[in-house]
Amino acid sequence: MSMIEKSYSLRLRMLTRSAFLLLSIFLILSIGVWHYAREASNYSYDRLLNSASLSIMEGLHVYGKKVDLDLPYAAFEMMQLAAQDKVFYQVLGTQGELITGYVDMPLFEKLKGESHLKFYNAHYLSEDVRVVVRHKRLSEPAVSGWVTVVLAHTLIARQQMMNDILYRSFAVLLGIMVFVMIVLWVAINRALEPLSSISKTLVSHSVLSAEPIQSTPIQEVFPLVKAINDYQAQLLSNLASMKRFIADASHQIRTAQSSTQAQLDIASQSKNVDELPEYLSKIREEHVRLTRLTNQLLTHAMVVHRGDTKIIEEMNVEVIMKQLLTECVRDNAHRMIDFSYQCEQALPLVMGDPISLREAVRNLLENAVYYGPEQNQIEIFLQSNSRSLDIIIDDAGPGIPNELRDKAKARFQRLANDLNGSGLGLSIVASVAEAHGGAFFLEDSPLGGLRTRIHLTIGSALC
């Protein structure tokens, strides 16, 4: 069961989507600015703090057999850049022993050979700090080994550093979200104002008005100017053909409606009683022949709505025409008719609509019946490629003559006069053929009448 999309703007759908992708976008970058004031904080604080442990590294000297400490003030002053951060330091000697600052510093881990220097963060008196841990070997005659120095610096200053960054970032990234929303606000407005102009023109355009919407510059609106104008072309030539039909279909039926009538006249104010059983029997072949155009009619018009709706489906032909001959012979059998039917090989499904393609086939065959001679002979006759069927019916009528075959095609024209034909036959049949991507032909029969032949394109039925 199909469902109806429930309506939506266009508009706020594309505004929509573009705010999300470049929320998305803003989320990305958020993630690396936030990653980059992180480490540029980190980095501008980190020379800092490896300065000003060099600077008290410097000031450590050897005094008789200790090492002795003349502390650099102007090493912390460089660290003062906030004023609620705080220092923390401790200097040990070549033993281990404290020399100066606090006994239980966060220690990473003792440095050996080359590595004689170590950030990292650490959680030290109820305080977030980075520490920077710096070793120095001594080699004095009287004292040799490694002395430490360890800093650390609570995170207030590069904190605040990292703040600034990141809040300047994003006053930059959401001040140039806030601007790509309006250009993209204005750019679909401007890219939708043709659909805008269209609908205004549809509005105020006559469905009946022959002359087509203007035509556009705009490459991707032209296709669609282009799709409304041959719509509008196919709807007034439908338009058209159906008013020619409805009209010519009115002649007839008026038509055999006034010869019934008439015969009806006649034989009411007849006094002969003799000449009623010809009145009567003219006033039942206009039954016949108004009950026949009836009923070409409404084949005609299931078969034309069939083939508007593209109704299609996989059809075996030889089991069609097997039915319809079984039925036709039935039908007939009081009569002195040799039907036959040949298929030399297996037919291949075709994709189409079988009910139509039956409608064709029996008219084919009732024309056959009714315009060939008492003693006929009809041969069906299925003949298939790779890349086309034919179905042909042969009988040994009278046949039509060439130049009246495209006549005999067309809507209400019967070829003879004598007979209760409606004439919409053998068009049934072309606009069967037609709807089927094929064709319907009219040509000599080899048995001396006249050979009908629908030729089908497998594969394209109904296209």
Partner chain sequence: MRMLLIEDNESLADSIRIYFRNLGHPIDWIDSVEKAETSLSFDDFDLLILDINLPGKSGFQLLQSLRNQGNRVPVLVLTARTEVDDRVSSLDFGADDYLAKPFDFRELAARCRALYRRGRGGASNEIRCGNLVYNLASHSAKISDITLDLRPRELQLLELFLKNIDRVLNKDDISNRLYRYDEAYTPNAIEQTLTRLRKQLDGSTLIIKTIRGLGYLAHVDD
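Residue numbers count along the first chain shown, from 1. Nothing here was measured: the structure is a model prediction, and the numbers come from that model. What changes on going to the form predicted together with its partner chain:
- Structural comment: of the residues T299, G397, R130, S241, the hinge joining the rigid parts that turn between the two forms is found at S241.
For comparison with the form predicted on its own, would you give the structure of this protein in the form predicted together with its partner chain?
There are no partners or other molecules in what follows, just the one chain.
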């Protein structure tokens, strides 16, 4: 088993995860907004810059052989929209000579081909500026060639506009996020509500009451409630069968005990010493029966417990069978019983619980001896193919009539009252076979008695 994970709040986890997701979305959107704000402010102020440079270009005149500039103030008026911004300009003649303006304006590399206009960012006089370069071809008879107007504008106004757009957008985005988080909080609480209501119901609900938990109209929660109710029903049914078992067992034990008690009482009342041996032998008989019953009950409990806990190991069925048969022969050497052992081929190793299997087969051998005639014949026969293994025990006893065979395998079903059977032996065998994923059969023996067959499947045992 892996270690149990540290406890955590589902609500908190869902909230932090959605907050994290929202934050990522916010970051991506912010980059977009920032980009848009920059583009927008550039676009509007570039248009101003463009018009200003155009009007400067309009102010260029040719006087004789010289190009001269009549600087239109309207151009600078346009640039005055932002009070703190500075404007720099430079006008170059056809030979590239300075006509007017700042000498060392950063000139973009020569404009190529047909383009007349170029915007770019630059650094000038320790300030970031946006520059526009504009070309115009003069074709007067005296002067012909390209003249250039360079106009630069500091970025304060642009920055302000950009920040303005950014702050507004951020405010809206944040508002949406907070709103979404609130909606999520409410939704998560609402979604988790059935969970806490079910646990509240469970706390006040007794497991042993036959009353199931009230069903819910919520489709998603319905399977949980159903699972809890099914579990409870299973528990109750197990409990009921356990109660039946205890009732049956105590009935059997008390019956044996009270007849022993009765014989003891009669014996102690009896004044005739000659009668004592008879009472004693009856007491002994009852006691033997009680001992056998106790042993069977404990074996039954052990087998069921081991079946439930699924104890498995590799077992060599041949070795187990030989040991059991040897014990059985040793204990019954004084009887006229013919034993035989037959195993046709080497048996594969089977996965299972050797202790339970041993108890099961021991029960079958004991039964064969106990219920059989004095001149009995008991044969163990092991048979296997690639998928299954059969442990067959034949006897020459009276057998069990066909119609009583199912009854014989049930718990506390004694077929004959006068015998010392506990009614548990065959049910122990059936439990063991079942725990091994196999089956237990009662059949006709070729020897004329009963054939008991434990059928084990190889490979799928106890899975």
